[in-house]
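Encoded as structure tokens, the following chain is the form predicted on its own, with no partner shown.
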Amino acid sequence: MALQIYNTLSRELETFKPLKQEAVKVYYCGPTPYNYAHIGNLRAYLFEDFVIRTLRFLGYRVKTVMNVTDIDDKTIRDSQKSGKSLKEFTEFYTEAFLTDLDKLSIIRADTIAPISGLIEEMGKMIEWLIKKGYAYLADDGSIYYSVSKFKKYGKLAHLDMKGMITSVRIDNDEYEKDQVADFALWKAYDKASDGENKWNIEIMIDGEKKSLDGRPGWHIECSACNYRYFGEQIDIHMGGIDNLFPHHQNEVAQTEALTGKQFSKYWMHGGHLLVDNKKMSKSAGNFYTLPDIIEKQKNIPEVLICRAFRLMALQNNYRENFNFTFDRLTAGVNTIRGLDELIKRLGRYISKLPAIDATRNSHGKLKFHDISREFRENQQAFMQEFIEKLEENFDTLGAMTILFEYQSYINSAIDEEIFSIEEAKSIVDLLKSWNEVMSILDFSLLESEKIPEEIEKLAEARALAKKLKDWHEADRMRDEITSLGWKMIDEKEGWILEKI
């Protein structure tokens, strides 16, 4: 089976096909950093970073990159309030959102662009749009792209174009899909608005050169991007369902009328994230940032917090609406506290081995470095059951739940002692392998912490009251040894200790 990638330009699964093998060029839109990102926006980075994953996992050689809108009317408007400057201000709410994406384990991007430093690429663009009659120069100094003169125009976020108003101008970045009409390339300087905020470009219009004072629109900074590291066209881009219109569409009419080439072969976009089924707003009170579910969930260590969240982002198709409850996060969090136990049972396994392995021999089971063809099938099976609902358009959710088959054979299979010290490594590989997916296992946890003496005595001291059926002193030790941060856990052949 071949990768299969549902592209809303066509509404329709495609095998995916790569505009050239050596490199995909992959695309999706950053943050525009005028406050703190809400976990509505990380959710659409956690799908762009399990899409970025899988296709690594599956040996796609892949280049990304992601703008960061730095200049916006939000980010001018809220800069101007906090007195700050806008270079101050954004990089400030950049740095913090690049902090989330590390506590979730997002990849970076390879390149992270702000839109500030492509000016020069804009005015480039807005000439040539121009100069080829798709753009023009209104009386205040902006200028606006004809939605009329491109043909195509509405084709990617599939509207009704009949009846709509085209002649009207349009200055807000965002705005509605009954609003359809010319959008701005270029604002003219405005102080009363953008205070000190302003650039320059110089432009040839009708033979003469004209030097004008603004700023961008947000949707030419995309295409600016996009042209200026991966050329005409690229092989996916992605981003949040609520980009599609307009600025997704925007982007395609800039530079489809710029080259003449489809812009992007593959177009893949998120579902929103509601929180208890309903809109996330902060006048309804459900309004989170990832420091915020951090912060109600005290009692339970940050990491385990954002392994959580990622594990809820993999068990939601990407396409579909992401339902936030705090009750889901803490089942997320026992199901990573369940794949801890797993890997630390592993570890377990794997160092005792050596002391059991005549007992396993004599029993007539598998010898200490042997690879059963029974155990090669299950692990060839186990893989490609995964890779098979990673190409069904990424589904992470039918790939978790081969993880979660996975876990209940291994933990099968160490109760009865029946795994190679060989064997028992393989699974360990394959974890691995699924884990540059998912991003979600610990395997920190396979190395024992050394534990201190006055932990093996009380170990030790409660195992002879056990023994001599103290069982009121053995509960008062195992309670100590807990207090002190580590877990006594009984088994068929004594005891081990484990950090808490």
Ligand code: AMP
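Here, rigid core means the biggest group of C-alpha atoms that superpose within 1.5 Å across both forms. Because the structure is a prediction, the values reported are computed rather than measured. Numbering follows the first chain given and starts at 1. What changes on going to the form predicted in complex with adenosine monophosphate:
Once the cores line up, the CA of Asp475 ends up 2 angstroms or more apart between the two forms. Comparing the forms between the two forms, the C-alpha position of Leu484 differs by 2 angstroms or more, with the core used for superposition. Lys457: CA moves 2 Å or more between the two forms after rigid-core fitting.
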Contents of the next structure:
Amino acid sequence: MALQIYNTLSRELETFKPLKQEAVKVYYCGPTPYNYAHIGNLRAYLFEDFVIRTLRFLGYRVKTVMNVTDIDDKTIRDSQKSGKSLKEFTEFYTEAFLTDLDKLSIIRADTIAPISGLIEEMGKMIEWLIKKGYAYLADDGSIYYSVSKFKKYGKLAHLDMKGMITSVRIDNDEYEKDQVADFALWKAYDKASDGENKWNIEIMIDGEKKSLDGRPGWHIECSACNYRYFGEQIDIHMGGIDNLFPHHQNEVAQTEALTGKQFSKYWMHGGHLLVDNKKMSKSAGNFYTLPDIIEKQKNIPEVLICRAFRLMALQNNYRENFNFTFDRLTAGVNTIRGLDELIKRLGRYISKLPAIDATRNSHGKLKFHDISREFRENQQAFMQEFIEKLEENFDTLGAMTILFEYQSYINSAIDEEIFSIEEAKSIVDLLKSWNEVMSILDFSLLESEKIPEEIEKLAEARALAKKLKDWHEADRMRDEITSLGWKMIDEKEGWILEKI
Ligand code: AMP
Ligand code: ZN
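Right, the form predicted on its own is done; let's see the coordinates for the form predicted in complex with adenosine monophosphate.
All chains and molecules follow, beginning with the one already shown.
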């Protein structure tokens, strides 16, 4: 099967065929750094991370760009309230946002572009839009996009445009579908609302050079960012569903009016995050940031919470709403603990294998380096199923089901001690390759279960002491092994060492 993507543009599943370029170009809308990101925002970045990781896992070369909306209504408003400069204010929250991404093992975009660095590009685009008749200068020095000029307006957001276009203009960055109107590309400087925050563009209008103070609108920011880093066309554009209208619709109107080409081939949108099935809001008291949920579960290590939150997102169809509850988070923590135990068991099994193998050889069973045909077939089947799930429009929930089936298969086979060393290693390799998408497994646990040489030596010395019936010395050595964090369990022939 080939990769299928649900394209918001067609509202259908489509077979992914990248534009013929050196890499798949993926863009997603970045944060508006006016506060800490909430877990709904982070859910959007998790889904985008799964998509990008899956593309790479499937063998595509991928280039990613994310903007940072450091100029918008909210950053300007709240930076002034805080008494800090816009730069200082937005850099602080951008840093906090990137820290959240790191904690959730979300790979940072190859290019992270604060919009304040792209004013010149925006000026150029606005100038072209005016030249081509898609934009006009208003009396106050603002520039608006003329929605009625773009015949395909509403196609992406699936709006019925009949009778909708009015001559009304809208200044806000965010507005509702029933407010379709000419939107601002450039907002004239207004000291009352903008304070000291103003930028300047110099553009030619009807052969006359105009110098305009003001600030860009939100939508032109993403069009300019895409154009600057990717050129006219990209493969995939992503964002939360709330970005579909007006933001993404307006990006299409701007970019396609200029280039005459399809802007993004595929549009992907993530569903909303709800808390206890309700919209998250400060007034309802169900509004959480990542540090909030860590703080609320103080008895659980932070890294476990973060891995569990990531797992919750994996276990959710990205297009559907994501219902966050603390019960589900706790269940996620338990699942992660089970996966950690699996890795530890594998580590223990691998270090125990020489002893198991010696017994096996004496019984003429499977040899140390053998890989049985049955094992190979199982591995191939598991890998195939995992890939097929992801190829069905990034069905990470389905892929997780395969992981859990694999987990019980490994656990029962380890119970029966049937894997050879090569087989055990190949299990670790397969889990590592899946983890390139999931990024929830901790392979350092494999090493931590390896028996240190010092412990091995003590165990041998204790076995010798027992043989010589020096019980006192044998007990002393067992205690020493225990104090070093290991448990020595005597068996009929030999012993097992387990980490406490
Ligand atoms: P913003 O910082 O508001 O520009 O949003 C950043 C990202 O979070 C965008 O992709 C939004 O679509 C997404 N987003 C915002 N609120 C939610 C939510 N409650 N659930 C899921 N995604 C959201
Ligand atoms: Zn955007």
